[in-house]
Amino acid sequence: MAEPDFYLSEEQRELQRALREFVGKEIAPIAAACDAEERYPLEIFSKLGGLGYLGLRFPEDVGGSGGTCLDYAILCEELAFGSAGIALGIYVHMALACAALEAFGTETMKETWLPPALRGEKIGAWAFAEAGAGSDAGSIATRAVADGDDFVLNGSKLFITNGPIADFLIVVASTEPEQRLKGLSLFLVERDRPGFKVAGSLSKLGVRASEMAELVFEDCRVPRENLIGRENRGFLDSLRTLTLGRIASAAFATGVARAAFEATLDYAGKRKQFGQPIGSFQAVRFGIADMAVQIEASRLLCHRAAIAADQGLPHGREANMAKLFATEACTKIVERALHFHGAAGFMSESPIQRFYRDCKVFELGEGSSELQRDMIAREIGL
C-alpha cells in the first residue's frame, strides 16, 4: 500500500526505505522466536545506535542525530510493523528515559549517560507506575526523603518495560505526599545502587519482546545531584515532553495494523474457498479495502501531530486524536485480519496471532482511550 509521502522530504523517504531494509534484515527474522521466549534482543540496541536512529530528535552535542518529531514516527511505525514488543523497549529509552535526561538532566549527567545510551551501549526505563498509580499520577507511594546531601528512596514499581536490562532508570518519587501530582519529583537511579533490585520479570498477553519486571527500592541512597529537574516539580515538568509518546503509540499501532494489513491482502490473493481466492468475495474483498482507509487516516492523524510538534504549535489534541483513533482502528484491523485468515491465523507459528496479543496494549498505554476522550472533550470546549 502506497503511503501518502506528498510532504515528507526526500531524506525522510530515504529514513523510510532504510528503516524497512533494517526491518526486514534484523528485527522480523527474529520477532516470532523473540516474541515465544520473552526475550528482548539487545544487540538491537547496539545496531540502532550505530546507525544513528537512537539518536534521531536529541542534540548533535549529547550525542544525538538531530533530525524531526516526523522522523521518529517514521521510525516508530516501521519498528513496530517488523515487532510491536521490540519497538516498545526502544520507544521506552528513547522517548521516556533519554528525553527526560536531555530536557531535564544536569550537564553531568547529560555527558555520563546520553552519549552511551544514544550509541546503545546503555539502556534507559522509565519507573512511573505503581500497583495503586497508572493515570491517577497523583497517587504514587513511591517515597524520596531528602536526608543531608541524599534523598533515600522506598517504594516499589510495577509494570516496568526494560526493567530486567536497564542501565539506568528515571523514577518518579513523590518528595510532597500532601501535594499528590505537584510533590513529584524524578531522580536517576543506576542499576547497581545498593538498595535497588529487580523483584522478578512479569509474563505478559502481548508485546512479549519487551521485557517488563517489578522493581523495588529499600533505603536505596540516591546523591541529591542525581535529582532530575526541580524537586516537588520535576513529574509536572516532564508532562510536556511526554504528548510525544501518544504520536509515538499511534505510529506504533499504524505499523502493526500495516503488517497485518499487508499478510491479509496476501493471504486473501493465494487462500481460495469454491474454487476462487477468497479477495474475490465482497466481504472480504470489503474488509481489507476498510482497512487500507483506517491505517491511510491513522497514518495521516499522527503525522499532522508530530509535523504540528515540529513546527512549535499547539499538538495536545492533535496527538490525543491521534493517539485514540490509530490505537482503536488498529484493534479492529487486527481482529478483522484474524477472522479472514481463519484457523490459519489462530495457529501459534501464525504472525497473526502476534499482532492480534500485540494490539490492545496501544489502547492501555500511554493514557486509556477513555483518558484521551476526556482530553479531547475538554480541548474542544466541552
The other form holds:
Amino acid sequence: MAEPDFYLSEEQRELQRALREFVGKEIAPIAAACDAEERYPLEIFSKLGGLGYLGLRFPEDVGGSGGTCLDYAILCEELAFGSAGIALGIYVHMALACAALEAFGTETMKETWLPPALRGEKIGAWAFAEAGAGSDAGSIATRAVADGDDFVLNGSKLFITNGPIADFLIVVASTEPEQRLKGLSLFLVERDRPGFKVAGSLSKLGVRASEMAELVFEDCRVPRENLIGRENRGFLDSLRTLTLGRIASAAFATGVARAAFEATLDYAGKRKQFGQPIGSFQAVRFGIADMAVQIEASRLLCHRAAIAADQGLPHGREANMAKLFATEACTKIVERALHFHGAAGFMSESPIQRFYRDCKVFELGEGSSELQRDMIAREIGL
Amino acid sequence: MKILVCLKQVPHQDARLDIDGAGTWIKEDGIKFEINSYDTFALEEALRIKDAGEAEVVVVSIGPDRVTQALRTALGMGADRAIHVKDAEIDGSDTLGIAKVLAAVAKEESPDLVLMGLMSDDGNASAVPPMMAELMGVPSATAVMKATPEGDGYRCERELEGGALEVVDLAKPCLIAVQSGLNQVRYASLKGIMAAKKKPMDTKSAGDLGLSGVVGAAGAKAQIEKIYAPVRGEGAEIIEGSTDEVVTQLVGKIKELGLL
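What would the structure be for the form predicted in complex with its partner chain, rather than the form predicted alone?
Next comes the full complex, and the chain you just saw is listed first.
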C-alpha cells in the first residue's frame, strides 16, 4: 500500500512528524481548558517561535525560517488537529499581521517588529472587520485623516481575533471614503498608542481558546511612517494577504475533521452494543468510511492549491475550491462524529462537542461559503 | 570529543500490533515507527553535551530502509551525521549479534562516549548496552539518571531498586545506557529539519563491518520460538451487587476457603 502522502518530501514528512509530537505534548493536553476558560495560552507563541515554526514562509533576513506554502498547510492542519482556537490565534499572527508587514511594510517596520514577532515575543492582530463591513470591505467606515506628518484614526473594529493579546495591529482604514475599496489603506498601530483601546473581549460559541475583541480608535494619532504600503492601496494589498487564508482555512478544517474522525474510529472499535463493536454495524461503518474519504479529498484539494502557489501558478480558484469543500466537509464529519458517539459525545468533557462548536467558524471566516461559491462560479466562466 | 548515539526504531506506541504469519514477530506492513523512547533521552543527553561545548554527535541505527526516517529525525534534532547499517544478513540476529554490529561501528568511529537507551520499547531485553561495552572493552553504566563530566570521564548516577541511587565513575571512552526521564527531550526546530537533508548519512553492510557470517539468524545463539498474547485465565469470579451484598458474599467466600 502506498502512503497516501507519497508526494510529500522527506523534510515535509519530518515536519509533519515533529509537529504531531509538539501538538500531542504541548497543545492537545491544554485544548479543553483553554476552550473552557476562553484563554489563549501565550506560551504557545514563544514555544513555536523558539523552534522557528512561526517563521515558516518568512525570509531569513527578517528572522524567518523559509519554507513553502505546502509546509504551511501541513503546519495549519497539525495545529488545528490539537486545537482550532489555538491554531486560529497563530494564523492571524503569522498569515495576516506578520505577512502584511513582510509584504508591504517599510524596512524600519520589518526590522523593529518581525524578528520578535517571529520569535513569538510580540503578537499581531489583523483589524479588518467592522459592524457594517465583513465580506463587503468597501463599507469600511474607520477613517484615517492625514494631519501634518500624522494620520488620525477614528472608528471601531469588530470580531478582531488576538485583539485582547496583540502587541501590534494591522488596521484597515479608509483614507478616501468616496473611493470605497480603492480608498483603503493599512496602518501599523502599536498597542500603547494613545487613542487606541480594546473595548471588550467577545465570548464565542467555538474556537474559544482564541481571544476576540472589539477595538476602538478615538483620535488615535499615528505617524505617517506607520502607513503600510501605499496610501489607498490597502484593499489590493489585503487581497494578496487573504489568498493564503483560504488554504489555511482548508487545512484547519482538515485538521479538525481528522481529530473528530480519529476519535470516532477509536470509539467505534471499543464501544459495544448488542455484543459487538458499533463499528461492525453497517450504518456506522459506512459513515466512518465516508469521513475518511472526505478528509483525504479535503487535504488533496488544499495541498493542490498550496503546491500551485509554491510553483508560482494561479491558484485562486484552487484555494477557493479547497476552502469551500474542506470547511463544509468538516462540519458534516463532525456532525456524524457526534452522532456516532451518542450521549458520550454530547457531554461537556468530550472533545467531540468542542469540535462541533469549532468547525462552523471555518465556513464563515476568510470568505463565507456563499462568497466562495460566487467566486468559483466566476472563475469557471459564469 | 565524539559521541556515538545508538538508536533503535520501534513500532509507534499507538500502532496496532498484530502477530505475523510465522508467529515470531509482528506484522510491520502499514504500521508507523518511531525512535525507541529510551534512545530519545540518550540523544538529548548527547545534544546537551554538544550544546555545552565542542562535540560531534554521530547517530547509528540498524534496520531496513524505514530506519532512515529515524536517523533523519535525529539529524533534524541536531545530530551531525548518521550511519545506517542495512543488510538482510543481519535480520534474525539475537541481542549479541546486534551488539557486535554496534561495537564494529564504534570500533570504526572511536567515540569518546557511547550513549543509548537502557532498553528498547519493543524487545525489552536490556542486553545490548552491556554486551556492546564488553565487546568494545570499555566501562559502562546502565539505568543512568544523571551523567556529569568528572575528571577524564563521567560520574553517573544509576537508579537501583527501591529508588536508591548508585554513583559510578567511568573513565573515557565509556558507554552510558540511560534511564527514561533523565532530561526533557527537545522538539526538532524548523531550521533543524530543513538542514537535516544536507547532513551526511552513510550506509554500511555486515561485510563492510567485517561481520559477514557472524551476525544474523545463522550466528544467533538465541532464537525467537514464538510470540503470543497471554491466554485469558480461568477461575476468577466477579461478585456483583450493592456494597453490602458484595462484602457479605466476599467474606463468605473467604471463610468458605478457610482463609479467615
